[in-house]
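Read the single chain below, which is given as structure tokens and is the form predicted alone.
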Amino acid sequence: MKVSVKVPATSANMGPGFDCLGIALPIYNTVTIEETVLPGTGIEINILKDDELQELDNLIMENIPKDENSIVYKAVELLYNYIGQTPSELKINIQSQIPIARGLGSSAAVIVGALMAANELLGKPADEAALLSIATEVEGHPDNIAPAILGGMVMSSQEEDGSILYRKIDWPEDWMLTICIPDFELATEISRSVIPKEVPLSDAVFNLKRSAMFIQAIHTHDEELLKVALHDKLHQPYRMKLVSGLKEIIEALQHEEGYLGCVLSGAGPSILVISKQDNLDRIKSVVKETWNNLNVNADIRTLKVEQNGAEIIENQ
């Protein structure tokens, strides 16, 4: 038996939402896993290369675990464990579409996408539920996990006991996201090195100000107010110093018609930023000149929203 699932990136923190907001976008990991007949071979874990992906993606997807260490196994290992069984013979095959290391949902990407091809082999023994709280042990927090299995935009708190509360939003159609993606990698682990355990209080309320703010802006589709809310002092200023160019881009961004906001996507050093559509071009172009200037190449796209999260496309 052979399924397979396709599971979108995602953009998140979205400014004041640190660990507990993201969206889905467009760009997609598919994740392969096959039952095999052999005995003994264990779990055999393949990554294919994608021509359209930058060298220094492929150089990275190189040096990836594919032993007991991946974060793939360790997904599939803990799902079998859920129901009291050991995993045993199975390939599984990672088709990379999303960019590594930019801030964009890799790794929980190809997480959910195994978690939900092993459910599916097993005869779907966990719900939705268990698959938020499972794929958010191994990932760490679910503000990726959660838009990645459930589409659109998602707000998501880890609980005490371990489960994922969560709620979708709508996003207002007419404010685009466009994606800046640059040549260079900036790994989690360094990205939220440089993040105090501890702030000032008067941070933390800030951001939970902006935090509501942000939320009532989506619902009432208040662009003065959004504006506002997009502001943070819990990552990004923290992050700014290892994201050339993030500095400058937000300032050149600032009076450009129809500019409602530039942030930070996830531990970056991708950039996400929304706007009206009617001067697109306009802000794609000052990204590109002012990242040009420093000697930085980048894949900007404007995408829509991927409502759909997570979902099966073979199972056979």
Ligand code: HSE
Given for the second form:
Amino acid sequence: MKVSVKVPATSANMGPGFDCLGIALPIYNTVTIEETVLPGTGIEINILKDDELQELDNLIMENIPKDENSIVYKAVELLYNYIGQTPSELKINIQSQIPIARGLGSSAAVIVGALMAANELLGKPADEAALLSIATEVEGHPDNIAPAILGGMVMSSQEEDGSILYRKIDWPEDWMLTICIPDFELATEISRSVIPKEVPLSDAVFNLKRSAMFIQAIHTHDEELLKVALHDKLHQPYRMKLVSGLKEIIEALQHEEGYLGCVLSGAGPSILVISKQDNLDRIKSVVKETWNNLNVNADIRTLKVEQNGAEIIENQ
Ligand code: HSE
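Form predicted in complex with this ligand, following the form predicted alone:
Next comes the full complex, this chain leading.
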């Protein structure tokens, strides 16, 4: 039996929603799991390069260890353990279009893809809620995992018992998302390590207010409220030093027509610009020029929200 699952990229945090909000984007990883007939070969993991990515990203998924310690193996093992079994002989192929270490949920996508494919092979023992919990256990936080599974914009919270509380949120279609992917990497562990374990109460309250404003702005399509809501004091100020150009890009875009806000995508270094439809070309060229001045090349794309989450595209 062979199962393939296609999983979208995701942009987490969206400014004030650190570890809580995320949105799916139409860039994909495909994970294929095949039961092998040869006994005793264990789990084999292959990473297949995508031609489209060669120019900007030569590393692709090479950094993912292909042994049993990899996140993919861990995800599959946890699912087998969930039903009281250990993984059988499996061949796992990962076809990657999502650049790694760019804040676009590449690890969440392979975890979700492997889990859903293994779940299908096993006759679907885990439901959506269980898949979310297992995937979050491997990833550490649910904000990329939830939109990768469900599509669209999702709020998610890992509760004390390990379960994930999640709801989809309708993102207004005319608020354009422009993802700006620089040619340098930033590992999530490094980007998380600069955030202090404790923050001033006033900063926590700042984000609390902005998260509430953000959700209300989306529900009522309130652009003025959105502009205030898209600020953060919990992670972006600490990560600023790791993301060359972030400060300059935010400053350069401030007075552009149609600009609504600019946030770090996940742990960075990609930047997500939110704007109205008009003036998109100008906004993109401001980002490109600002990074060019710092010797950074970038792939800048305006994308529609991917409303579909991970889906099984082959089952034979
Ligand atoms: N919420 C996470 C972070 C997303 O900002 O570290 C990264 O995967």
